[in-house]
Amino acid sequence: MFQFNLGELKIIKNGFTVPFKIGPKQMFDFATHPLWSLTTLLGGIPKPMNYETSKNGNKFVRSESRGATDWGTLKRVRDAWKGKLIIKGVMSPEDAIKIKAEGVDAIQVSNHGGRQLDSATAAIEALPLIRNALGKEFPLLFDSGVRGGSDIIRALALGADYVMLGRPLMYGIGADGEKGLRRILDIIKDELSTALGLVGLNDINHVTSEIIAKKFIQNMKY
């Protein structure tokens, strides 16, 4: 099954895929954006790790199948990794079960945004559902979708321990850098602050499902 939605078919579309490759098209972006470019021969490419090549050879393959990974692949990892594991992409309360039954730490709840595909469920329908099915204690991590302070605050209303935020940054880094982010960061702050006043409180701790309307709530058992 292909799962590639329009970014990233932009993506290949334009060369910029993993490893980088530069031909005609990119030279000519690079000579359109002078800043971006002398900026980037001075301080060199930035490189996201875990896309290099391991201490022990293994290098990352983005455009590797995912239809070789199965429940022995989780298995194998957890055997192997001793440290905190948490899992991330979980958009199935069935799965939720099966990931903490293998002694994962943690679960992020996530549809990566929407960009793998384009048709999958909303991560927050399926939040309360697996909240639900794992239990009031089990440590649930959540993104795709944070966009600001009332998301954030609806996130942990219904089941995370923790919301995760990614797009927003950034654009705000895109934008204008380190001012950029910190700007970002100071609207989210100030939204989240209103919102939570709006919804009677004044302490992000106090988040519960109970300022979600009841009709939304009444199969929450938590």
Ligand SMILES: Cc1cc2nc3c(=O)[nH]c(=O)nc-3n(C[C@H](O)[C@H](O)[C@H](O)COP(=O)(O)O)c2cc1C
The other form holds:
Amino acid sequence: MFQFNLGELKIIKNGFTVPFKIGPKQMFDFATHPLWSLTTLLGGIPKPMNYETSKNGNKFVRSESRGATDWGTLKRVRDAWKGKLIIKGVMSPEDAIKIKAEGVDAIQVSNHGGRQLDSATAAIEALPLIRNALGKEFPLLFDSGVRGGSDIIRALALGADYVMLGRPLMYGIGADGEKGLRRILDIIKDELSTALGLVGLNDINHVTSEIIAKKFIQNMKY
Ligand SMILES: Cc1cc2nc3c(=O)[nH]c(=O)nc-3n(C[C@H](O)[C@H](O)[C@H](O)COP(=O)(O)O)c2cc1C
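Switching forms now, from the form predicted alone to the form predicted together with the ligand, please provide the structure.
Okay, now the whole complex, with that chain kicking things off.
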């Protein structure tokens, strides 16, 4: 369980609190993870840059999180990380073009499920604009607001290569654990199959912008 306010961070299940407090459970953890204990002893306890703790209360440091992230951050991450790099939360074609030019491997078009900025543009509306800006081949993932099979097909038709789901899977798990997750996936698979049939297709790989009325995607090239 997770309890949070600006003054206190507590994860009840594991007894974790900020500021960090040492008790018998932590002593046991140190003893059973000697390598971690030694490196932490030598290097110091890791401190989040964006969360200051003190006896007088804890607070977020905005300038160290969102406020400090800029194009230089992306360059540094790209230089430091030689593996695949995907940037999530992209909503503007101009940003997408710059991100691609920085050598990123894929972009996830997303407004984080509309949870961050209440009045943000719908991610599904940004998707075809971003596909058009990046060309046919650049890998695009998509999420935010996908609730069923026809939403998946719509996102594929508007330019996504991969479609992700967030809360629907969580709701399934919340309702009935692993069984609930399987059930929601089965429901979505069934809906997907029905919706494919209704747009006159029987293979998901054949979905293109052809199935979308042209007035909605006047400039769509793919
Ligand atoms: C409770 C919750 C917490 C989330 N936290 C993050 C986060 O820390 N970082 C992030 O990029 N997205 C976060 N997301 C957004 C998801 O990664 C994902 O983009 C979103 O849930 C997809 O939309 P959907 O839930 O409508 O399918 C969060 C979503 C939920 C529901």
